[in-house]
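Presented below, as structure tokens, is a lone chain in the form predicted alone.
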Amino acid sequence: MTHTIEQYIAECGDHVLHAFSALPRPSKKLEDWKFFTHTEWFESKWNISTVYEVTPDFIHSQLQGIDYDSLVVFHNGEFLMQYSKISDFLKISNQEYKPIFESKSLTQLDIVHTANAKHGVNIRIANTEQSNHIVLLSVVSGSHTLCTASHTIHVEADTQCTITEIIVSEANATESLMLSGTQLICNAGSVCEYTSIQKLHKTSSIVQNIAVMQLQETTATVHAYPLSGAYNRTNMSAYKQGTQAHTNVYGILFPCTDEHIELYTNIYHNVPECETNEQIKGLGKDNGQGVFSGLIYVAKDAQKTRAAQSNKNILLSPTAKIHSKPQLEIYADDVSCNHGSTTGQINREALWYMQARGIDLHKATELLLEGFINDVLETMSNEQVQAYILSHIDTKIAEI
């Protein structure tokens, strides 16, 4: 049976439908949604639950070259225990998904994402003597599938861990739509590196909300790598609730052909003596369109804040577009904050210099672009995940 989004919401209960109706629909009238038309999503009929099954061979193929201590597998939003590897330091429970903060810019898509909140999964990572690598693999199957997924990850006090979330679609997942939410709660003294990798069918779309809450003396590093998909949007927010909370945000946007990739970040400094470092690189090719919008907010009491934001982009064809909107909103007076954005073309003088020394144009272009993105990729501690991402980016670069 197929449903429109509104029919699906109506079946979730009157209270959900009321919340849905009270919020605006994403449209070009809203500042944060003005670069893409979402009307078709609400008019289309979607397969809410599918009969497709994911195979162990497909799971294995998506994780080649990546070692992990724990693996948590989801299929069309449902947790699959039989394909997961749960270590002793990891506890998983089914618990209703509850947002850890109230966003000021909710839309109807946020209600769709949380409508199936009772199927949310809570993951608790305990402290061990070593840093552990946890992989979350989410698989989307079936044509015209509407898939929702909600996870809350608790990193216990003084814990060090690396989390890699990979969202992929099978070949049959044409024109699918995934609405995903991942909440990361970093308790006091914890150090967590979280990487989001999204690799979807060229006709499929995704909206992923990543929310990070940091308590005192924590370090949270978030990497965003939307590798493919017709429409790929990441909304990332970090809320600093304790002093000495440090946040690092890195990402690469590379829309090609007719891809549309968006990254919206909001970092909220609510307490004193916290730090943010944000570095986003963008490449655009063919009719690809990219959007980066980054806000660093400093509250009145958040004195001695240190924050830096950088967005640099290269356009590889005259029809490619990347829209950049760095923002600082500061209400404290004892802070050190800066931001900057540049968009241009590849360095022709550098290309000429390399060609003059026997390097052909195609190879010279590859080397320059890899050098451009490497300072972002090299911030990642896990070399296997870094190589996984680079191999997919290199495939796009090689087609130039």
The other form holds:
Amino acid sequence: MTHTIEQYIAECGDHVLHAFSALPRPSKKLEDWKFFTHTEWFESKWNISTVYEVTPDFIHSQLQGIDYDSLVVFHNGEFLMQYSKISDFLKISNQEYKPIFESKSLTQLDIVHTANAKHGVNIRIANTEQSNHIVLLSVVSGSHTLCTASHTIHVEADTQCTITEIIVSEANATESLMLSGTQLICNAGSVCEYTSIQKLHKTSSIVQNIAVMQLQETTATVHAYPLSGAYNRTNMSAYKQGTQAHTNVYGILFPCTDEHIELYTNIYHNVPECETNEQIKGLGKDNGQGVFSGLIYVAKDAQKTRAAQSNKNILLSPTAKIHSKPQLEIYADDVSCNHGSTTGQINREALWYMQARGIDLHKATELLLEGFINDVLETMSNEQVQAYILSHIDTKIAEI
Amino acid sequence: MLHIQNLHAAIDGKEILKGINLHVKPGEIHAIMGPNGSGKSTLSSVLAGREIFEVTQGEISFMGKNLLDLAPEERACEGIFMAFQYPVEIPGVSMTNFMKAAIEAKHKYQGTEPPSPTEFLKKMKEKRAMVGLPDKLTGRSVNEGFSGGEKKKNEIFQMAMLEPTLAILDETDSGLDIDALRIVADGVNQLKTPNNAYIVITHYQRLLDYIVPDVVHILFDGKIIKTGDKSLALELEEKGYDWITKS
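Having looked at the form predicted alone, could you now put up the form predicted in complex with its partner chain?
Complete assembly follows, chain above in first position.
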């Protein structure tokens, strides 16, 4: 049975419908959605509860040599215990999802994200002697599927861990839409590296919300890799609630033919002595369209904030576009903040230099582009995840 | 080895080379001198195959092949090497990866097996020592953060790695102090064999004290106006370019 988004919301209860109706739809009229064109989502008929099978083979093929200590598998938003590996340090519950922070610019999509309370889990990562690697794998199946999932991950005090969340669509998931949310609560003294990878069918779309709350003396590193999809959007926010909370954000956007990839980041410094380091690189090919919009907000009391934001882009064809909007909003007076954005073409002089050494144009371009993204990719501590991402980016580079 | 006949080349419709004739035999070192704007760097770029220059007339044959039919990377694989006057920085590409790609490309072109990683690294170390290029630089991105002298030494290092048949040194001496100049020249002299040849492009006679040429050409306004032996360079140093351009 198919539903429009509104029919689906109505089935979730009056209070959900009420909240939905009170909010605007994403559209060009909203500053944060000015490049969004998929208004047809709200008219389309979606498959919401159709049952599809997913095989263990498919699941394992998607992990391509990534080792993990724990694996949490979801299929069309539903937690699949039988394919997961839950270690002792991990506690999973179905506790109701509550946003850790109330965003000021919600849209109707945010209500759809969390409308199905059964989709998504609450994960608690306990402190063990070692740093554990937790993989969340979410599979989307079926044509015109609309699926949602919202997770909350608590990283307990003084815990070190790496979390990799991979969202993939099966070949049959044409024109599907995934609305996914992950909240990360980093308790005092924790060090957490979270990587978000989305690899979708070229006709499928995703809106991924990532919210990070950091208590004192924490380091949260977020790697955003929206690898493919018709419309692939990541909204990432970080809120610092304790001093000495350091946030690193790294990401690569590489929109190719008919792809539209957006990364919106909002980092809020509400308390003093915190740090943010953000580095985003973009490559645009064919008619691919990319958007990077990054805000670093420094509240009046957030003295001694140190923040740096950089966005560098290379356009590989005259029709590719990358919109860059770096923003600093500073109300404190004793801070060190900088930001910069550059967009250019591939360095012709460097290509010529390499050609003069016998390297053909194709290989020279590959070397240059890999070199361009390397410093961002190399910030990732897990080399297996790094290789996984690089192999997908390399496939796109090889097609140039 | 190299035969240039009546070479004319232009950039953006402006003719720079106006009929160059030059013949280089294996084992020879040719020096090309000339004032600013005479076309020295254009000649080296045309030989290396830079596409912004248009060859409007003339022929170049190298080892019996028509050089003008070959892409720049093919010319390099055939054994032509140009040491850049202004070596380009390539952020993010390490010297090791860059050199590996160049060596692999050459072997692929020639249909030979590339060296094993161990052999490759051994050769890197050996050639680095020969030109006095500090170890730490090979881990860095190509030419990034190199001093002017290190960039020029890096050109000679690449030349040593690629073992060209014909090397063109485009004002390799500019920006070098006397010690660096000596190291560069020593490198060139060590790499010289009866089978390879050099074209050394320079403003000043100084480099030619260290790299002794067999033939000296004077390029002026896109033409070679005088050819002689090494004494021509000394005479030029003494009398200046006016002596030759006004006569």
